[in-house]
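The chain below stands alone and is given as C-alpha cells, in the form predicted on its own.
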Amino acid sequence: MHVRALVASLAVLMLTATAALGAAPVQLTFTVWSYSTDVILDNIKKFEARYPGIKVSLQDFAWEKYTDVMTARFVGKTPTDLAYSSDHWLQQWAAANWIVPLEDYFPQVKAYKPDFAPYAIEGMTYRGKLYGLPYYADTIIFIYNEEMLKRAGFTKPPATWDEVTRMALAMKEKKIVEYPIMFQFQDITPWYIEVFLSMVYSYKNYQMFDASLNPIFDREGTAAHKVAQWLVDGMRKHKIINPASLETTEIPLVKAMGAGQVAFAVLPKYNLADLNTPGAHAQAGKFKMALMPGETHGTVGFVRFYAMTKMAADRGKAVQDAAWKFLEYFGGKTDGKFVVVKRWALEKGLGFAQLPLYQDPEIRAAINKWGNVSLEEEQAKVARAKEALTPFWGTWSLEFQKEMNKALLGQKSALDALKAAAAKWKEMKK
C-alpha cells in the first residue's frame, strides 16, 4: 500500500515537473525612449527573477524620434506589449485604440489614484479612464548658477521675467558669460512646447484656449504673446539668449550649463540632480532652483507613464496578467512599497507622482543633497497639466515650434508666429 502510494506521489511530481518545465514563459515586448537603459535592464532582471514565468524584451529609441517610431509600430502592428507613453500623446494613442484603459482590464488600478498628484492623473486620463501607471512625473523649473549670479552683484534669483532680463544683461556687461540664457528649442524636441508653456503658466491669465478649445493665444497682450515677445527680444534685441538654442536639445543644454556656459535655464527638474552631482560637471554644486519667474510662479507638471497596448490585450488573459504584474512592479507597489519609482528618485533624481514618497526620509534626504525638497513641493503645488490635450496636440505642437523658431530667427514677428500656429490648430480641429 505504501509502495503504491509512493509510486503515485512520484508520478504526480513528475507530471507537475514536466508541466512546469514545458510551460513556455510569457514574452512581453517593452519599448522605451533611451534614458538610463542600464537601470531599466537591471529592473527587468529583478522583475524576471520575481516572476520566472515572464520574460521581457526591451527596445529603446531616441526621445526626439519616439512618437514617430511608436506610430509606425502601432500602424504596422510591430509586436509591442508595454510602452513608455506621455501626456503629450495619450489622446492620440487612446483615440486610435493603440493603448487601452487599464481600469477596463485591471479595476484594481483605481486604488492607486489617491496616491497620485492631480496633474499626473489628468495627464494619464482619457475620457474619464486611467491609461497608465507613472514612470515618473515632474515639473519644469527655473535653474540658475548661483556663483554667476553673485558675481553679477545679485543675492537673490529673479522673481519675474523682467528681472531675468536685467540680471542677464548685467552678466553680459560684466563679461561673466556671453549668452547667460539658453533653451532647448530644436523644433523636433517634445520639451520645447513644455518649456514655452511653463513660462506662459507663470502669468495670471495663462489660458491658451477658450472653453470650446478655440485658440486665444494669438491675441495681442496674452500671456503667450508676452512670452513669445520676451524670447524674441532676448535673442535678437538684448542678445542674452544663445542663438544655438534653436539647434539644442536637453543633454547638450545640460552639458553647456554644467560647463559654465549658461547661467539660466528652464528644464525638467531632474536635471538639477545631474548638474549638482559631484564630478559630473565642472560647475557641479553651484546650481539652484528658483520658483518659475512670473506673476504666479506657475509651471507645467507633466507625467510619463507605462501603458499597455491593444496588441497585448488581444493576446489573451495570460499576457494581460503578465502585463499587470509588470505595470504594478514598475509603476505601482511591490510588497507595499513603490520600489522602482523610489529607485529612480534616489539614483537619478526623477520626480514622482506617488505623493506618499515625499514623506519618505530617504527620499527627502536624497533630494536635499542636490536640491531643495521644500521648494520642490512649493513649485509642485502651482503646477498644472497642459491644456487642450487633444488627439492632434502632439502633431500641432511640432507646428507651433516651427512657427516660433521663425520668429526667433527674425523671419516673422512673435504675434505673426502665434497667429500661424493658431491657424494650424484650427485646421487640425476641423
The other form holds:
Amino acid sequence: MHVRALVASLAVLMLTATAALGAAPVQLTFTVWSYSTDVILDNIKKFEARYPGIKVSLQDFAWEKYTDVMTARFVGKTPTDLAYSSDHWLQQWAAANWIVPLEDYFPQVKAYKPDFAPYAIEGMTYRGKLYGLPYYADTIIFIYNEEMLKRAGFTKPPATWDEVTRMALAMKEKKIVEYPIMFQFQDITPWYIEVFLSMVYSYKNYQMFDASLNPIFDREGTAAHKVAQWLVDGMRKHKIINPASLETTEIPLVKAMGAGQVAFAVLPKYNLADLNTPGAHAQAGKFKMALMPGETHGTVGFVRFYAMTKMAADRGKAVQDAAWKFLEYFGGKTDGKFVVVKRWALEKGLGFAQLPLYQDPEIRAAINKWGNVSLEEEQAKVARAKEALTPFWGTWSLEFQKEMNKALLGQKSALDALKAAAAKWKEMKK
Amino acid sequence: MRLVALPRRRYREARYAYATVLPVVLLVALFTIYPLLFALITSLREVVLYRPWSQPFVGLKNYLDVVRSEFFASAWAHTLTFVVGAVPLATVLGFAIAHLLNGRSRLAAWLNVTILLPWAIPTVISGIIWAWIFNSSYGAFNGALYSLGLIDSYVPWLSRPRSALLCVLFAHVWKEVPLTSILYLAALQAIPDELYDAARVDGAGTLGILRRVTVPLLLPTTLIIVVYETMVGIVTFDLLYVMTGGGPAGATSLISYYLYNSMFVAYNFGQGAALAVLLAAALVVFILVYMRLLRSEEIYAT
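Switch from the form predicted on its own, shown above, to the form predicted in complex with its partner chain and output its structure.
Shown next: the complete complex, the earlier chain at its head.
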C-alpha cells in the first residue's frame, strides 16, 4: 500500500512539474538600434499580453555602432533571437549564416509579398529567399526650410542640383545662413552612402556597376562623378556646404536644421515628421520635402526589417513558433491589420513597405500634418533599391566614404577618389 | 650514477608548491596562451566571416597583405604622431602637477582626489564630452574662442585632419595626466627630506635640487610612465571611435583602428589577427628595450 502511495505521489509530482515546465514562458532576446525605445517597449508589452507564453527581452545599441555590436554578438554567440537588420547588411549576415531565410521556417511568409513595395522585397531578399518582415521602409528625400528659401527670394524649391547651388549662393550672399547645405558625412555613418546614392539615382544614367558587378562609376561624366564633383565644388569652391558635415551624423544634422542653421539637407524621410513636430525644434513647421533635385528625381528606397537569427532557429520548435508570432505581430498583420507598422507611421512618421497602408485615411491625414502624402507617393514611385548589394557592400561603402571625404578635404580630385573606391571594390570582389 | 632520493619532507613541499601554482598556470594558459595561439593560427588562415565555409591555410599572406596595404603606413604614421605628442605631454604635465600637489598645503588631500577624476571617468564618456566640447555648431571650445574674439565663426575642429588629431590628442592627455601625476607624487613623497637638506647645505638652489636630486631619483618612475604611456598611446581606440570615427578621411585612424577595421568592418579576422600579432610583437620589442633601460644600476650610473 505504501509503495502504491509513493508511486502515485511521484506521478502527481512529475505531472505537476511537467505542467509547470510547459507553462514556462519562451524567452526571446530582441536587439534594436536606439530609436523610440519607449514605443518598442510598449509594443513588446502589448505583444506579451497577447501571448502570455512569450517573454521578450529588449537590448538596444546606437545606430552608428549597431553593426559592430551585432557582429560581436554573432561571432561570440551572445544569445540573440530576433534583430533589426537592414538591406545593406543582409548579404553579409545571410552569407555568414547569422540570420536565416524566413521562407525555410515559415512558408506562410510568402503570402505577404504582394503587399510589399518592390524595392523593399528586393532589400529583404537574398538568393531568392525572403529574410525579413519590414520594420519600416522609406525613401531618402530632399528637405528644405521654406521660410529661408522665401527670404532668399525663391517661391519654388530647387528642381536640379544647379538650382540648389544657385539658391544656396543667394542665401549665403544675403547672409541668411553661412552654409545653407549640410550632410551627414562622418567617415563611418551608414547613411553616408545612401545619401550619396540617392543623389546619383536622381540622374538618368544612374548605374554605378555593370551587369557583371564591375564598377563603372569611376568614369568621367558618370552620374557618380557629377554628384562627387558637385559636392566637392559645394564645399571647396562655393563654400555652401558646411565643412562640419565630415563630423556630422544624422541626429546632429537634424538638430542643426531644426535650429535654423541649415536650409537644405538630404535625409531619410521620417526626419521630416520630427522636424515639423510642434515644440521639437525652433524652426518646426517650416520644413517641406521636394522631389529629389536632378534629371529624373529618382532616389534610394531602403528597408529595415525584423530578422530571425540562426541561434533562434537552433533553439528548437517552441522558440521558432514564438519567433514567428513576434515577427508577424511586429512586421506583419494582427487580426488582419498591420498594427505595429501603422503605429510607427502614425506616431513617428516612419515610412512603410506595406502598400495597402497608403489607402488608410488615418495614415494619409497623419502624413499630411507634417508632410505631403501625394508627393511622398510620387517620390516612392521613382525610388529604387541599392544596386550591387554583395556581402562586401557594407565594408566597401565605408572605404568609399573615406575616399570621398579625401576629395571633400581637397586631398584628391573627385574622380581620383572614385577611382580609388572602384579599386577597393575590385580588390574585394576577387 | 646513484640517484639520491629527496627527503620525504622536501618532496611533500615541492608537491604542495606545484599544486598551489597549478591553478594559476592553468588560468594563464586558458586566458593568455590559448588566445595567443588561436590568434597565431587565425593569422595564418583566410578567415572572412561572410565566407565561414572556407578558411584555408594561407601562410604569411595575411601579413604581407596587411603590411603592403596603403592604410598600414598611414595608420602607423598617425600612431607615431599621436604617441610623440601624447607621451611628453602626459609626462611633463604629470610631473608639474605632482610637484604642485607635493606642497604641504591643507588642500593637498582634496586636490589629490580631485585630480584623479578625469582618470576615473570611463574613456567612452570622456570621448563624448570632448566631442561635444569641440563640436562645430555648439561646442564650448568654439563658444569660448568666439566670446574672446579669437575667431569670427565656429571652426569645425573635428572635420579637419590635423585639428581632429590634435583634439583627440588633447582629450587623451587630459585623461592620462591624473595617473602620471599620482605616480610622480608617490615617487616624490618617497624621496627622503635629508637629501634635500643636504643639497641645500651644499648650496644648491631650487633648480639645482631639481636637476641633481629630484630628476635623477624620479628616473625609474619616468621610465615606467614613458613606457606605459607609449603602450597606451599605441593601442588607443575608444576615444577615436567616439570622437571622430577614425575620420575625417581616415586622419585619426591609428593602428588600433586599422585592426578594428579589419576585424569588425571588413570581417577579415585573418588579417585582423595578423595585425594583432604584429602589434603585439612591436609592443614586446618595446617592453624588452624598457626592461633593459630599467636596470636600476644603469639608471643611477648616469
